[in-house]
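Listed next as C-alpha cells is one chain, alone, in the form predicted on its own.
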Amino acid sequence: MSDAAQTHRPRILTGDTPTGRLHLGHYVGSLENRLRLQDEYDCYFLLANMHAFTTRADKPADIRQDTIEIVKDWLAVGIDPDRSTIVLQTEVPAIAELTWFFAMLLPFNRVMRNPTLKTEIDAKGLGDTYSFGFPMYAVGQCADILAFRPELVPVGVDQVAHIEMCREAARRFDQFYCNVDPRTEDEDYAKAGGVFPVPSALVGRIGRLVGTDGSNKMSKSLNNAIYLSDTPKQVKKKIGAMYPGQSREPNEPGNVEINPVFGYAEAFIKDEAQVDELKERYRRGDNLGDGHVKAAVIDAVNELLDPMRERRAALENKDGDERVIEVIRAGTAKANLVAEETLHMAKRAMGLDFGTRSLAWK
C-alpha cells in the first residue's frame, strides 16, 4: 500500500517492550486488535527496546535477540510489514527529545501515582533500587505515542492507566504551547489548533487472562504463560495441568465461575453454542469431566497457533534474524520521517525551530 494511501487513514500506535516471548494474553489484550485494524489504520508497532533497559540494562545481548524475537512473534501472528510499520524505539531520536519535553510537563507526584508503575515496581521486587531511569519510562511511553500522534492505542487493560498520562500530556502541551482552550473536547483538539491529538485507548475483548496457575494474569514472570510459539505438546501439558477450582467428579455438578479452564473456552472456542453445551453440562454434571473441558479448550488454542508456527517457523534460521532486521530497518527508516515531521511541529510552538534537519539511516 502506498504512503500516500496511508496519510489518509487515522493512524495507530502501540507496541511491547522485548523482555520476552509473546503469550495468549499478549493475543487477546492487543495483538488481534493490531491484526484486525491492518487495513482500517496507518499503524505503527513500536519496540521499546529503550524501555527494557530500564530493568535489564546490563543485559544488552538478551534485549537485542528479545527484540528480534518479538518481531518474530509479531510476523507469526499476522503482522504485515507491507500494510505496518515495524518501528525500533532506541533509533527513533524524536522519542527522546519529546522525552525530555514532556517531562518538563508532568509533575514527579503524578508520574509516580501512575498505577501501573506502583504494580511494576512490587512485582519485580525494586522497592527503593530502582534507578532514575525506570519511572522516566512512563514518560516516556508519552513520546512513544504522540510522537506519531495517533488517535488510537491498542493496549492491554493494564496499560490504560499508562495512555491517560499520555492523554494528560497531549492536552499540557497544547495548552501551554498551541493555546488551545482547556474547555476544547478531547476528539477536537488537533482541529483547534494542537500539535497533538489526545489519542484514545481501545482494550483487548478480554482484558486480563488469567495464567496457568488459575488466579494470576498471565506473565512471564510468574510462568504462568502459553506462548505463542509453544508446541501443540507444550499447550497441553500446561492447560492439562490447570486446577479447575474444585474437587468433582464427572456426574456431580460444577461450578464454572471458579473454574479457570473456561475462561479459556469463551476466550479460544469459536463456536459459541459448543461454549454454552459445555458450561450447561458442567452445571448439571452431565457426565462431562474436567479432562474433557480441557481438551476442548486445548484443540482451539492450538487451532488458533498452527498457523502462527508455520510462518515462525520459516523465520528460526540466520536468515530469519537478516529478514527480521531488514523489516525493522525499513519500518523505523519510515517511521522517522513521521516522528521528525512532530518533533519540528512541536518545536515549532516551543519557539525551538531555528532550522530542520534529516536523518541518514543505513
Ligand code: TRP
The other form holds:
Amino acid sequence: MSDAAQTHRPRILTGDTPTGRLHLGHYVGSLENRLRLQDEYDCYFLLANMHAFTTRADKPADIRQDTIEIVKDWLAVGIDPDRSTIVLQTEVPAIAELTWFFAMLLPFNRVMRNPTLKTEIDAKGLGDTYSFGFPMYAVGQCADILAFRPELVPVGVDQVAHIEMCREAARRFDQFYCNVDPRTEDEDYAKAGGVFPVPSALVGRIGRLVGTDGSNKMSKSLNNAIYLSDTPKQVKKKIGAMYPGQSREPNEPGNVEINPVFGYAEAFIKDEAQVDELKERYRRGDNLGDGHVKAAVIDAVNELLDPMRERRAALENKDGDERVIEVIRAGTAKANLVAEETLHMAKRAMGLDFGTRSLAWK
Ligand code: TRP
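What does the same protein look like in the form predicted in complex with tryptophan, given that the last one was the form predicted on its own?
Shown next: the complete complex, the earlier chain at its head.
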C-alpha cells in the first residue's frame, strides 16, 4: 500500500494561484485555518501555477518566481512540509485529465455564470478578450480538489462559488458513473459508492478583509494590501496612512463602524477586552485619537508577522530557493500517489480501465 493510502486522517485540499506575495487577507481567509488543521487532517496545499498562465501566459519567468515566493510565504507562515504536502499543479497529470472529464459534466453556461469568474473579469479588466483557458480554470479547480478526494476545502468567501461547482461535478460524476442515487445526502456520496466525496468549503474567520483603502477587498491588484513579508516600517506606514472614515478630535465621539482600522483591530488584536475598551473609548470621545488606535493595530500586526519574518529570512538566499524546490519535489511526488489512485478509480468507474500505468517522477 502507498504511503498516501496508509494515512487515515481525512484530507484537506486547498491552494493559491501564484500571482504575487500573500497578504493579511489570505491569512485570515484561509492560511490560519490551514495552520490550525495541519495535525488533524492530511493536508495538501496546491500551487496553482497552471491557473497563473490563464491570464499571464506571456510571463513564464514571473510565474516561476511567484511560485517559489508563495512557498516561502507558506513556510514562513508555519506550514510544515513534514506534516503537510505541498503540490505543484503542473506536475500532477491526473489533474489535467480529470479536468477534461469534469468539463463534460458541467454545462458551459453554468461555468460562465460563475460569479467569481465574472468578478475577476471585471476586477482584472479582462474585457471579452480573455483566453479560453481562463473560464476553464474554474473546471480545473474542480479537478484540483477532487483529485485528492478531500473532506474539506479551506478558502476565503470569494472561492465559495468554485467549491459549489466542484460539489456539483462530484455529485454528477457519482450519479453518472457510480450509480449513486441523486437523493443521497451530500455527506453520504462516498459511502453510497461514489468515487468522489462532496467536499465542504471551510471559510475563514474573516472571509473578506478590507484593504488599506478602507473600502475594497484586500488585493494585490488594488494596491491596498499588507503583505506577510512587509517590514515593520511598511506596516506602520500603510496602517498609519489609512483614512479612519471620519474626521474627529480625540475628545469627540467617533463611529467605530465606519472606521476600517477597527476592522483590523478586531481581526488582529488578540485581547478582546483591549478591543472592547478601544471601541468604547472611541465611541465616547474619551481622549482617544486615531493615532492611538492605529498604534495598537500596528503592534498587533507586527506581533503576528514577526515570527513569519524570521522564518522567511532563513529562506532569503540561494539555498532558500533550493530548499523550496526540494519541498515542492517531495510533496508533488507524494501527491501524485493520491491523484493517480483517484484517476484510476475514476477511469474504472467510467469503463476506461484498459490498463494501468505508473508515473515515473524524478
Ligand atoms: N482559485 C484559487 C484562488 O485564486 C486558487 C486555487 C486553485 C484553489 N485551485 C484550488 C483553491 C483548489 C482551493 C482549492 O485563490
